[in-house]
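Next up: a single chain in structure tokens, the form predicted alone.
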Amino acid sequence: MSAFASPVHSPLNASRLYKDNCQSCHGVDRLGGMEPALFPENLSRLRKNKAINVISHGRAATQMPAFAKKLSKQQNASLVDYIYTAPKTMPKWDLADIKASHIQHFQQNKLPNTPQFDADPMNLFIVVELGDHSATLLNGDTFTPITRFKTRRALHGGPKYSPDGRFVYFASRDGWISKYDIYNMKVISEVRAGINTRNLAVSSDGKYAIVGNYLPHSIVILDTNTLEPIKVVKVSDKKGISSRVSAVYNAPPRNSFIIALKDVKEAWEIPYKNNADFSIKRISTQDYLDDFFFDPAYKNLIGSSREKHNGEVIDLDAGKK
């Protein structure tokens, strides 16, 4: 640091501002605690002017509070630079953290298994309100509420459902992955899989889940039946290159979950059924996938290219473009 550089600026001043401010809610190395993890990739959404702003006047709603009489401008704006920076070292987050952060809320097997509630149990709804972290369950046919429940912050990429109607899996940014048991209206089970979370797929048969991080660059395996982590791989092409998950889809007729990656040019099928290792089939494609749609007989997948302006189809059973 220059001699006239501002102290309240430097690095190891904007870490400490944090530790003595914001790691208690926020988790020690910005990993996340009881409120959300603060890396570059779990912000895109929040515009560094907004950020500042909630750091000043807190959020209406939840557990932040207003840091205006207790930071001076300087800071604050030091603060926001230290989250919006990467970590020099990518953030851990491995299969023992994963096991550790696993919760059992109720058990599966002591619970009815008829609903609990007079509604047609294949005609509702699930709308997710992403403002206040809460989802509410309606009736199909009279479009009632049957109940609200609170869910995890900012929840993405859409709930996943197990064939038989009866548990929803939700997926947060921050990771958490929940499972819901509609009949009984009770979360059951959750387990933190990752930092930042692209999204989850559910197997034909029910019996895995699949997520796809940001941070740290891994897919994850999951048992439905207990949210258990089965296997964590770590995301990189054949030459070592790591990379983000652009998408996971399951794939039905292929009983195989699909994955998109976004920092390079490779898509993954990993076949569930009959593969008891979840060995992964790499296919090269012609530019980074950043989402993805199969034509009705799931043979061929329809790529959107970040680069080029034309998508790109791939054929599965032949694994090209």
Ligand code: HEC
The other form holds:
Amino acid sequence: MSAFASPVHSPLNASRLYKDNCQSCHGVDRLGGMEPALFPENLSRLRKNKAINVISHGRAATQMPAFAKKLSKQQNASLVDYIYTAPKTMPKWDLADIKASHIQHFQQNKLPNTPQFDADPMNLFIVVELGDHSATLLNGDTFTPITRFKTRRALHGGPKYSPDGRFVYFASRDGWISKYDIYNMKVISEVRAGINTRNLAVSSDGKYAIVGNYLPHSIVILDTNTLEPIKVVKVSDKKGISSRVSAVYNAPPRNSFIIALKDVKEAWEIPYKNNADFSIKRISTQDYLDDFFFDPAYKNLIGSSREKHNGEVIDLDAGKK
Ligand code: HEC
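Rather than the form predicted alone that you just supplied, could I have the structure of the form predicted together with the ligand?
The next block holds the full complex; its first chain is the one shown before.
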């Protein structure tokens, strides 16, 4: 190698290495697709030294190949630096991208509307196994498995059910939302609502789902019938400061979704009844709210502050402390 060779750790070099070796599976600009997205948010549970190991040795029983023979240690390290660095501009994932990702595996109205197994349909459990990306449907009376099925990788935030108990919705770390028909034991539709997703909530009437994202800074409202997107909102406060979404909730007595924002001093409420365009009610908070819950009547939101050792109670009707 000449003394003038480009430094191995140059970002340019790493992005070239990425394009040549990783892009075919992990997507243009690290966006992922079928395979995981490679942004710091998506990798938050994987330590850097573990990532080096995955790249060298691959991951057993998956499509992730071993690169030890192809890439030097320095090249591996520069790729790890690259994937743990935030991109200069926020990755784009807008309404058109979401629409284009939509998959209809089965037509819901062509499938039987009764359980195709012998168990009480109102006493079933879904157990999610994170290790190998599967879930098991359990008979709640006997605790025996009815079926086991593949899910998207790394589910976030727990499964959410339709009011009649027939459907369950899953959100994955990489933004995939799946609608599973419990009666017919089939995934019937899927859509990618974000690049890095926190969780989803389903409205009390079962008509809408809302998805909260870290990447991009957005919330997405879906029609639960097909999972097609109805509305995407870029998240920023009154002054235009952009924010990640910590979590989304359904508030049953209010017929609304509540949205917790991570980086600004606001929480949002979106009524889903008599609010055809899903307009947003902004609630200013005294501090950044790290986590919150509601009183049983969903009249007040009780939040814990990130910085101070105290909490905050916000009257949701008045929209203030
Ligand atoms: C042939 C497809 C393919 C190629 C090429 C590929 N990967 Fe992967 N990679 C995967 C799959 C599939 C997984 C998920 C494995 C699993 O299910 O745990 C993965 C997982 C990973 C993970 C772990 C992610 C996590 O959240 O645990 C890292 C890091 C990674 N790949 C980096 C790379 C890098 C860097 C390259 C290029 C040098 C690369 N991969 C090339 C398919 C691929």
